[in-house]
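So this first bit is one chain, no partners, the form predicted on its own, shown in structure tokens.
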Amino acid sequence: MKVFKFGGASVKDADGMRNVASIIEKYNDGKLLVVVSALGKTTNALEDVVKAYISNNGEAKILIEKIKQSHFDICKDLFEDKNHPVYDQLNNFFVEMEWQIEEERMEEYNYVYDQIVSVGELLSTTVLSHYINEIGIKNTWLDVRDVIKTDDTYREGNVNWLKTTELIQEKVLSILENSIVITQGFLGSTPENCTTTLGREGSDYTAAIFTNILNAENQTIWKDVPGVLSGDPRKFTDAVLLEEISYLEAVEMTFYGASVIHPKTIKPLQNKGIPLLVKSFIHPENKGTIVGTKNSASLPPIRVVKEDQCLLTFHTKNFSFIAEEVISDLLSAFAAANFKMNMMQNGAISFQACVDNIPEKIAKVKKAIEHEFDIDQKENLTLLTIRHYNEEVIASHKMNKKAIIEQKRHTTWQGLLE
């Protein structure tokens, strides 16, 4: 039993769909569950639909039509029959989305976001499922919302593991006896069957949920890179492949912002000692990276860059010290906004937090504590994290940039650069 996850880059066009099908075909002799993301940049396009709907600027329907056309264009390339059932099924999803935007906005932003953005994965998996059936690979399309259950924290759904385990064992195991399963990443549903999402880029996590509950042999994430590298190859031309790393190293990398694996992916696998493979869908024959129980050997410096960072500085209005009670109020404000701090540091009467520049979350934090603090905000910063650093590597990456904050620990250096 294996679990595969294919991201949007792997199914961005008809040729991508054919390539994914060829990989699946090689593993058609055993039990296989395949988790798929939305095509290419579809999630970004659907986020634009949400913004247009919320702002009521009249562009939402135009944007939906563009998304529909791009999916239909792929289908025209994949299916000779112009009346193939795939068109009706795709159209049904678009009709439901159009009904959503025609209603007067009554619900909060995050709820609306999940109902619209979730359509991307439903579309991509419908196309892939029909296509691989067309070429003779028997499969069953599964609506993941029927088995992954969450609370009602929209955009960051918390999985109800007890109910999800019960449903996957009840509904999925029997299908896998006779068929490959094609399903969606990123999605879940509440007890009332309202769609939720598991956090941006959450399809890796979806695959890990299935891997854990189905006790799979392994999970493979198929990427457009050779595996886990010592840095983003688009930023670091000297990045090298890490052939094997431990769960701990993978957790550290994802915590600091490495995008090759979603942060929540590792725990469900580590709990059962199931290895994670990160491989290239461009060169599927290559080994890639194994993430598992083996402790990482000597590793090169591993660099993680997070752009578009914002530094929030909180000064106590009454000149009181940043003691435990004050820090507790600050941390509570960030927790209530579901907002992760990428770096933090405190002085006598000030506290600094480096965060992703997400205006609505920053506004929520400020509103919660502005009666206690004067707040300064500095934008357009870069957070650089180097695991397994040495002084020469730090110096070469800082170069002429000014570090506003620097922090060193035994194996990790971080600098907030402007």
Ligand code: ASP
Given for the second form:
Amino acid sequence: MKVFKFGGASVKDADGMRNVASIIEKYNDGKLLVVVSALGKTTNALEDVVKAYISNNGEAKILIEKIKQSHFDICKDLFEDKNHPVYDQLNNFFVEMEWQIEEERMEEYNYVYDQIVSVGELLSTTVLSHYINEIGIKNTWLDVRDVIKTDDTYREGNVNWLKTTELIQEKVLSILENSIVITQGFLGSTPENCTTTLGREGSDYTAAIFTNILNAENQTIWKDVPGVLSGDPRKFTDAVLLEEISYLEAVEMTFYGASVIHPKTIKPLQNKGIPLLVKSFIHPENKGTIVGTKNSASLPPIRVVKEDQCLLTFHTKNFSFIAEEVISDLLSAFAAANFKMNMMQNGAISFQACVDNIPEKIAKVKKAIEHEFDIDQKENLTLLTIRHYNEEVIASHKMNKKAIIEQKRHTTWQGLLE
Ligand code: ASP
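What would the structure be for the form predicted in complex with the named molecule, rather than the form predicted on its own?
Below, the chain from earlier opens the complete complex, with every other chain and molecule after it.
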């Protein structure tokens, strides 16, 4: 049994859908579950709908209409029958979304976000499922919200593994006996059956949840790059393909911000020793990268860049040392805001944390501890991480930029650059 995950870039248009269908046909050699993201940039477009709805600027309906048109255009290209049932099904999702925006505006932004943004994956999987059925590939469309259960942390749902395992074993195993399963990435639902999402780019993680619970042989993430590279090819033209890396290397890279794989993906696979393949959907015949227990003998310097970073400096108001209790207050404030620190360091009476520039989360942290600390904030910074560094590589990447903080460990160098 295998799990495939296709991201938005792979299904951005009718030709993309055809290509995905051909990969499913060619590389399926037994039982297969396929996790799919929303088409192209649909999730961003749906985020704009949410913003328009919340700000009540009258644009939400126009934006929804554009999303509808782009999906219908793809269907016109894929299905000869102008009355194909796919149109009715897509329409139902749009009608539900329109009901949502006609309701009185809700206070809970994150809840509304999930109800609207989740539609992208429901649409894309409906199109793909009908299309591959049309060309003779038997499949079943699964509403992932019936099996992936989360708490009610909207936009960052925490998976209830016990319940999810029970439901996947009960509902999915039997379907896989007779057909391919096509399902949505990124989505889950609360115990009350309200839709949640698992965090942007979360479809890789969805696939890993299925891979773990179904004890799949492997999981393949099909990408528009040849595999995992030694740097983002859009930023580093000399980036090279890493043919084999360990779970540890992958988890470190994604933790520091490598966007090629969602950071939560590795743990469920490592826990069961299941390999992850990262392959190109443009050249599916190429090997790509294997993430598993083995590391390649020697790795080149691997560079990860995180833009739009913010440095928060906390000074104790009463000159207390940054000792255990003070650190505990700081960490509790970050935990309560569900806010990850990308780098931290402390002095005698000050503590510094480098974070993504997310104003709501920064405000939440500040509010919780401003009675105890004076807080400075510095924005527009870049966090550069180099794994397997050498002095030459550090120098060539720092160039003439000033590093406000530099940290060096055995295999990892990090610099917060101005
Ligand atoms: N469609 C969602 C996003 O763009 C989830 C995903 O693609 O993994 O973030």
